[in-house]
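Read the single chain below, which is given as structure tokens and is the form predicted on its own.
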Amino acid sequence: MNQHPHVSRREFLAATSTAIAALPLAAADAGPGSSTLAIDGGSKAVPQAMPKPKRWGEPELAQLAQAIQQPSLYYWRNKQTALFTQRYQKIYGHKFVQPCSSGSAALHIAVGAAGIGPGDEVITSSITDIGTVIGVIFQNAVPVFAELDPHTYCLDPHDVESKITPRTKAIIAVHLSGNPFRLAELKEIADRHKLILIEDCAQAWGALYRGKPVGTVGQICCFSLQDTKHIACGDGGVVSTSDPRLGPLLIKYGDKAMNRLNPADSSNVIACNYRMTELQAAFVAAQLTRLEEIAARRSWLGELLTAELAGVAAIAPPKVDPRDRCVHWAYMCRLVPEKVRCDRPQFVKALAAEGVVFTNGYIATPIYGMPMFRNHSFFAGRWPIKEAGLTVMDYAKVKLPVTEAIISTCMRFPLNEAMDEDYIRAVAGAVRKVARHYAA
């Protein structure tokens, strides 16, 4: 049975909830011995292997074949980079596009273009990939971590505003796991305080905020093309804007301080070589033709899993605004400790025995809990701006209760576009089985 991926989210949830109410036990819950956990000798709820997508093939090969016919694989004004840029602009509409070597590079470029310098503060998420803040640290600026919404895992706008100081210059907001954050509220805060809003869309290819692509509200947006992302080229990234002041700076900070749109404005700052090659650009140009299908499919599968888990007291599913499209880089949910008689590792272990792969969370500690932050040891064991008195930040004293609760209870299911309705229902059946067994 195949649900059409373009049905509206409201219609889908309403229809699925009705179906679940009518069928209190899914097929995966039925059958002799099914109440005995597989870890205790019962039969597996999901005996089939997890489906895996075929992520690339003829379109990528054809585009690469065109690239190797070229006399040069250098990116600037070359054919593959131009094609990638055109296809990207068709989706995101930005005038200035700088392909680059990684999502981390894209974010560093964005921070440089935003004019972030020594002692400046940048408010950002406490649960994210370290790449979100690497560029901030390298600019000798100060990441300031704000609290998160407990079920979207995105920045809480009220806490963001409470952390703004005269030194704050930007906000880097993360669409974690492809779930759009509260863009309008954060943009209003940023505009009122004259801050630059940078959207970290690394995990959010194809996500929609109020029907529009994420990355189109903030002044700058950054994407990753690392191997695990919705579309990929092994490693790569892209940063873009339509702001005429910031656009040339993106190119400058991605290309060793060479402002190719205005050569006179070159070599007057330090900037890295973050350029992308034509081979990467060719691959991504082909990948972009798959994006909408992948995004729509993952969104639908994630909503199906959330609907199937409705009423399971042990699980707090991700919260997605019905006006938005979450593209589920992974399906992130939370175990509700007071509703179960086991800890998270045991719950995950029991699910694995049932044939379902969940992981114990996303990252092991909030970013501010990493040793380099706790010890302020960013540069050969030192943090020069703190030694120079440009910041009083002490990460060893940072404590964000909601963030830490998410870290300790989050579970992640590697949802992908190759899965179908039957498989997702079976996964939900396995979760219900384990939750029922350990119910408090």
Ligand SMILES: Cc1ncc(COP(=O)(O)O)c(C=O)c1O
Contents of the next structure:
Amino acid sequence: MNQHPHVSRREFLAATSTAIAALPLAAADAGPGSSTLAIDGGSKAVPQAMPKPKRWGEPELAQLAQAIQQPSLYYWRNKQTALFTQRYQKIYGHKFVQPCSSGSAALHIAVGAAGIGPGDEVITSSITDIGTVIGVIFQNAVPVFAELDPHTYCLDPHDVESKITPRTKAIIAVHLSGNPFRLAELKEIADRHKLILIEDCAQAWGALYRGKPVGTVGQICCFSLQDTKHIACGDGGVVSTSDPRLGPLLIKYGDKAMNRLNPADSSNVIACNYRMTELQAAFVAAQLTRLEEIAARRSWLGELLTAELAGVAAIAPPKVDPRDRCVHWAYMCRLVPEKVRCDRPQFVKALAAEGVVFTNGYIATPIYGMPMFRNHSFFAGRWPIKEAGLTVMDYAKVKLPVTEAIISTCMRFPLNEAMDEDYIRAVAGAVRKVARHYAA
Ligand SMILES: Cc1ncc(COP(=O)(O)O)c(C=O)c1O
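Having seen the form predicted on its own, could you give me the form predicted in complex with the named molecule?
Let's see the whole complex now, leading with the same chain.
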């Protein structure tokens, strides 16, 4: 397990967390009577409040103050956008960077630049945010959902390859919860079939694949800067590439089809205004200076929680390749139904009574199970490409058993960088206590 490399726990907490209530940590595993669940009147395993990070402060204020001195807050060739771009390039190395208004915008820009058009197919995951596929639908293309790995919740390369047709143009790999997985295999498949690999890194700021930042394996990478992400500005996004053919198109698809690098290139496509402002750019330029600490800390805490849960039959923890760095946007694990005598809502309720927040799942259905997909009703109740015979896709018939099993058994712990070793051990103790009580 990697110890957090740069700061001591005390230094880190002083810098980023609110004070943790000075309550003693209860040893959930020890002591007479400690096995009675809190939900049944026993003592709480984790009495103190969940630590919360202080996410912004002086660096963001200082950068915003600089922006406010400027005569213009427009992004093109302006100072804050340049600073954000430069800091981003230092990490991700991409030559062409288009800051934009959201992660969904970044993904729409990516598919536009990739030349995705009516009837084209894009293979992706169906356990993700709807933003992964909004752009695909708006390009009049067809999201094709492939099966997932049961313990990383990332695309299963074998199933991806089986879904390639002559209409397939791209693969969007979603690094769910910040876990990159089998990316080289996806890239190899994409290359062999002449497809573009787009990385949806919205939940994966700071994640590493074989030591390299995620986003640098595929041709285009997309990040979200929405409020809940590792770094954020309320709403925002960024899309980037080093491909000289795709790079200018990122600007075009993010900026109303203008090719600002070559004004003579007249607009022959429709594209949205997805621009970011200088105020957002100033904020996230400062946020980027915090990224490495946040990513390293979350990775370490997540590995600690997995180690602490080893041997708990009721829980299947997330699988992380030891060569990679998963940054745990949330700590997503699965309940093993055969190993407990209760259902997921009851397990989560018992944990909440112990003082530990786990969510009862992630999204309610795979993306293909949402009413707009089942009814093919994307555009005022219609789906023109289906009416025109450009696709025979019927989302009501899609069935992905592994994906559906993940949906019905997953739970998420909102791990964050203000937590410390003692807190994570206490959380694990609470999980063990509840799992022991309901053991099948
Ligand atoms: C995996 C994934 N893709 C795309 C998005 C869309 O990002 P945004 O909310 O910034 O539009 C999100 C946001 O939650 C996400 O988690």
